[in-house]
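Consider the single chain below, provided in structure tokens and representing the form predicted alone.
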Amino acid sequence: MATAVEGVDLNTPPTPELAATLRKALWDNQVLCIRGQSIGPGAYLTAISAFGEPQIRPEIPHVDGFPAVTTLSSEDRDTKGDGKRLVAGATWHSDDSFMARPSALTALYGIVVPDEGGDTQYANMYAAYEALPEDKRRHLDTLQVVHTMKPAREGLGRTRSIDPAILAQRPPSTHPLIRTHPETGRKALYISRNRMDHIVGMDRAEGHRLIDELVEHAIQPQFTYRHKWRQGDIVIWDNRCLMHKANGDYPEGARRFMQRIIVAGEVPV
């Protein structure tokens, strides 16, 4: 569920042929790592645009002059005032599932990475879905879930505080629990636990128990990949058929600095 490419310099915009090859590698493997990059935000944005339209998220810190290139840093601190490191995405999720058109892809560029820790983990939601019993798959195929920008549950990780004005611009969205990938035609579990407020037609607590059960199923070792970062890695992954999580297990004082680009998606079906 992951592949790495070397010998590509994204300072030069990908040709149509290279872009098609990279997209196919991503559709086939769900996680694509392009190693050995040393590029500025403009070249990074141009390269990722070969995969789709970058999204702008004004509420997230970004590179000056490049609002679509957001930053993740070991210097980020929790808004609770306790001074503890904020590790964005520390619980299993799919990026921006609360949006009516959630992100299709995420690209993360490792500019500074710690010598140990700070890995990113991925869960293959195609494989997790396909491993379920047929009667379970049929039942899940009928379910719809309401996703919200405001975290749906307490205790599932630290998040930045959200401006009420931003929340007002992001009303809840309802998506199928099982979605069909527009490029591959394959079905996958679509889960972002902390954004899933409730399953339509189901008691809220009962729905959360089902979601937790599916998460535990999906993160079994046979469905997961753990990416050990090298400086200069650009990792692109497909939110439509993966969950992922960041690990904040690197030592205090170690630096980790990433630039992220989100690629716009479509309405899940």
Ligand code: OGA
The other form holds:
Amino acid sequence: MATAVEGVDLNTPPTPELAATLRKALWDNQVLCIRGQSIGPGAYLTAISAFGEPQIRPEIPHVDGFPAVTTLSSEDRDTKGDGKRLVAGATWHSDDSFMARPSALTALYGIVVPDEGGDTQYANMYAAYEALPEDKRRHLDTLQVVHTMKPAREGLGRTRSIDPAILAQRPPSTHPLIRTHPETGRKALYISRNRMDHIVGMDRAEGHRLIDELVEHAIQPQFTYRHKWRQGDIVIWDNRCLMHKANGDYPEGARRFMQRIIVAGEVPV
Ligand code: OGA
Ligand code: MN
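One more: the block was the form predicted alone; return the form predicted together with the ligand.
Whole complex next, starting from this chain.
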């Protein structure tokens, strides 16, 4: 899992050939890092458009004039909640799983990265699924899960407090626990721990125990990759076959500033 390319300058829009090479690298490796970038939001959007259609999420702060280029900063505070430092995505998740069509891909551009800490971790959900015993896979293949934007679990890290008007536009979504990737045809576990309200037809607590057990399985070292950020990295990952996790372990006062673009996905099947 995970590959890095150097020697590409995204100030020039990717040619169709380069775009196809980058997409293939992403489908084959799940995480793609394009190193050494120094680009503005317009060039960033053009480059990511080679992977699909950028999406807007109005609840996340964005770059002036570029609603699809949102920002993630060590200065973020939960202004609607208690004002404490906000580390988005600090529990294992897949982006926007509560949406009917969750984003397929996420890109993060590391503009300021801390010297130590702030790594992003990934778990390969194809490999985690494939390593399960056959009878377990057959059972999991039958399960559906209700995902909600409002966090479903206590004690799994903070999320941004959401405007009730936005919450009202985001009804729960029911997705299979095992999904098939539309590009590769491979099956993967589809887990976003804090958004999984319950497994359909299963006692809530029992469903949460099963989800926790699958997370513990999937985050074993042989299935995971830890990205140590260098300034200028653009990392693109595939939410359809990965979980990921932010780490807020850099010191108070250290700065981390990222620009984020999400790319439209499909209804999980
Ligand atoms: C995200 C996310 C991880 C990080 O942007 O969706 O989970 O390390 N970010 O900032
Ligand atoms: Mn995330």
